[in-house]
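Here you get one chain, nothing else, as structure tokens; it is the form predicted alone.
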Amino acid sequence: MKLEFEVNGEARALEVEPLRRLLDVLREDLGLTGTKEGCGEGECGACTVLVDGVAVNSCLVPACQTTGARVETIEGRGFEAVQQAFLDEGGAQCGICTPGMIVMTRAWLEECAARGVQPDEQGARVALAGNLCRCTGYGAIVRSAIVRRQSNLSHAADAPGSPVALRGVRQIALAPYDRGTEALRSVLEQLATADDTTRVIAGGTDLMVELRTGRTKAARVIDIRALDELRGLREESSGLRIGALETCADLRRSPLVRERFDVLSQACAEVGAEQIQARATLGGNLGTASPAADLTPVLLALDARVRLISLAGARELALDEFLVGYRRTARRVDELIESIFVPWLASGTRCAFRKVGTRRAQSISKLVVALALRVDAGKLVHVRASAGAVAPRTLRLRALERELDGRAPTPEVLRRAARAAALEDATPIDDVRSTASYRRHALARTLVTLLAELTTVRA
């Protein structure tokens, strides 16, 4: 395909394979070697660049999704103030990780300025959670990010050049050679002829790694990232409909989501680091059907439903019916996840979410738990509980719900329900990240803690 985009203020055009990583295009085709190859899986942040002003891991971005975009790398203008701060404060280490940290820092500082928020140490640590330093100089890095509040920070808007004329004319790119329009019907027509070797890509945070490592094979990949029909939030009489292409960053920052479903906003903040959240979609998080997915337990506890569309029509499934096994869903190959519907919470509903991992930021879950319940006249009602990473698929904790519904939330009742979930609902196995016994123990302890927090009488 012919890729036309803007790089550091200069219009560029070159022939590339649609699924070639942006990282490789920048380094090998354009000679911009300041962007580094680190983990290749979106975990270390060494390859961070700005795409249309948003910090992303370029190792996870397919070239086809940058048509008409504005890309900025460490070689571009606007990074000088941050670079100098890293030099002054000793934040510059070996040079592999530093460029990505500088790019991420500028993106964070510009976001702070746009929101009228004062940059501080906690904010810097959150923003840089996806940038790993192999030299372990985090103290100096954080100081570099906030020194003098970067008052003379240059903005991308001051850089020379203008957006490429074809901004917004992105096309669906089919690897290796097919191309179509971005219309939803065109995608559905492509899916009508799909088979088990066809894959759909949106954010690419999972599929790009799978394709590169060979863990997933694909004869054809359909890019749906540009489909506006699959974006947006729509308030309906009985709940909120969320487009499948809404990203974790979109949902985390949405005032509507934070007001009505704050537990979902909290879970979105746990999906990798900010570079991942900027691209990871709600539909993708559900569609991969990973048992360790962060959002699925929350949506199960909220009684969410998944809407699937195809040329044959549409159907809507309860999320519990949609998830059928380890990385398997009820979606047919000709179907696309269009949206997720979340019913409005009844008055008095209390929700909680807890993720257990090996570190505080950007950790694959050892356990994910979500709860939703009400206390009415001293009794627990409409209890919904779910857990991830304790079975081949994310599951409702039916035994716990049975033990709690209609009962007073005494300490003994809560402990008995948690034990039932750990022994009857969970079916963990030993793996490289944890043992089955640990997961059962952690599940019971986490449930007791969350239940105690939710059932405490509130003023």
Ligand SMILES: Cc1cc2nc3c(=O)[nH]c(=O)nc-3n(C[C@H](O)[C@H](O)[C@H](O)COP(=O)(O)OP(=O)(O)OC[C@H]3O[C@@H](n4cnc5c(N)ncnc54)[C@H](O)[C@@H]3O)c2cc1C
The other form holds:
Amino acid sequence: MKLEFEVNGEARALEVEPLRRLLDVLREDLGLTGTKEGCGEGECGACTVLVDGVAVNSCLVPACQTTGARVETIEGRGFEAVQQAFLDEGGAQCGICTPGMIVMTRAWLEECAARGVQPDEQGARVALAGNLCRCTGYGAIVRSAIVRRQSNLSHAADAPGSPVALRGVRQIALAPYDRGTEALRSVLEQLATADDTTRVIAGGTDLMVELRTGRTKAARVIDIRALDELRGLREESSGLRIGALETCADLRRSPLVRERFDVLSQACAEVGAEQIQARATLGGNLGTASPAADLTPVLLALDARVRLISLAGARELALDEFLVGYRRTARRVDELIESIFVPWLASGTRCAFRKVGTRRAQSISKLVVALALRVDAGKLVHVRASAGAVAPRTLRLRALERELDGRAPTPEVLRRAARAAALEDATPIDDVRSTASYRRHALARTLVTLLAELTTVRA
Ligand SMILES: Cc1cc2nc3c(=O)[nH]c(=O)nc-3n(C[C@H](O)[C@H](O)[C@H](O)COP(=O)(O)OP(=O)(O)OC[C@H]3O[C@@H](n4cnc5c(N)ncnc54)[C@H](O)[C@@H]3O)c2cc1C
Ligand code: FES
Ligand code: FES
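Given the form predicted alone above, produce the structure of the same protein in the form predicted together with the named molecule.
Next comes the full complex, this chain leading.
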């Protein structure tokens, strides 16, 4: 396909394979070797660049999704002041990680400025959590990031030479990448002839890694990221409809989601680091159906429903019916996940989310738990509990729900219910991240703690 986009203020056009990584286009085709490759799997942040002002891992971005975009790399303008701060404060520790850290820092400072938030150490640590350092530590890096607040920030929009004509040219790359019409219908027509070697790509944070490592083989890939029909939040009389292409960053920042489903905001903030959240979509999280996914437990506890569309029509399934097994869903190959419907919470409902991993950010959950319940006249009602990473798929904890519903939340009741979840609901196995017995133990402990917090009973 012909890729037309803007790189560091210059209009560029070149022939590329649609799924070629933006990282390779920049380094190999355009000679912009300041952007580095560390892990190649979205974990280290060395390849961070700005796409339309948003920091992303260029190793996970397919070239076809940058058509018409504005890409900025460390060689571009607007990074000078951050670079100087990294020099002055000793944050430039090694040549592989530093460019990505500087790019991420600029994106964060611009976001702070846009939101009127004062950059501080805690914010810098969260923002840079996806930029790994394994040599020296983060003291000087974080100092470099926040010292920047003293100087003037030249905003990305000031960068010269933006070819306005290229903006908004985004087109869907349809296999065989003929850059055809961008209508939803044409995607559904492509899917109507799909088989199980056809994949759709949204943010690509799962699929790009799977294709690269060979864990997934695809004969045909259909890019759906430009489908506006799959975006947006819609308030309906009985709940909120969330477009499948809404990203974790969109949901985390949405005042509506924070106000009505704060537990979902919290879970979105735990998905990878900033660069991942900028691309990871809700539909993709459900589409992968990883047993360790962080959003599925919350959505199960919230009684969410998944709307699937195809040329044959639409159908809506409870999320519990949609998840059918290890990385398997009830989606037919001709269907797209269009949206996720989350019913409004009844007044007085309390929710909780907890993720247990090996480090604060970028860790795959060893355990993830979500709860929603009400205490009515001293009794627990409408208890919804779910857990991930304790079975081949994300589970509703029905034994726990059975033990709690209609009972007063005494410490003994909470402990008995948590034990039932660990022994009856969970079916963990030993794997590289944890043993089965650790997971059962952690599940029971986490449930008791969260239930005690939600019911304000000391366990
Ligand atoms: C470094 C790193 C850290 C991560 N950390 C976490 C984490 O902490 N927690 C977590 O839960 N996940 C994590 N992930 C996984 C991933 O980011 C999420 O699962 C994300 O939500 C996937 O969304 P996506 O848009 O990138 O999906 P894609 O990669 O585009 O697609 C994923 C799958 O879903 C299918 N799909 C996507 N959209 C649709 C649709 N609308 N209709 C039908 N099928 C669709 C695709 O065909 C594909 O099979 C991490 C990934 C990386 C690389
Ligand atoms: S190379 Fe490590 S995140 Fe891209
Ligand atoms: S800055 Fe590169 S490993 Fe520490």
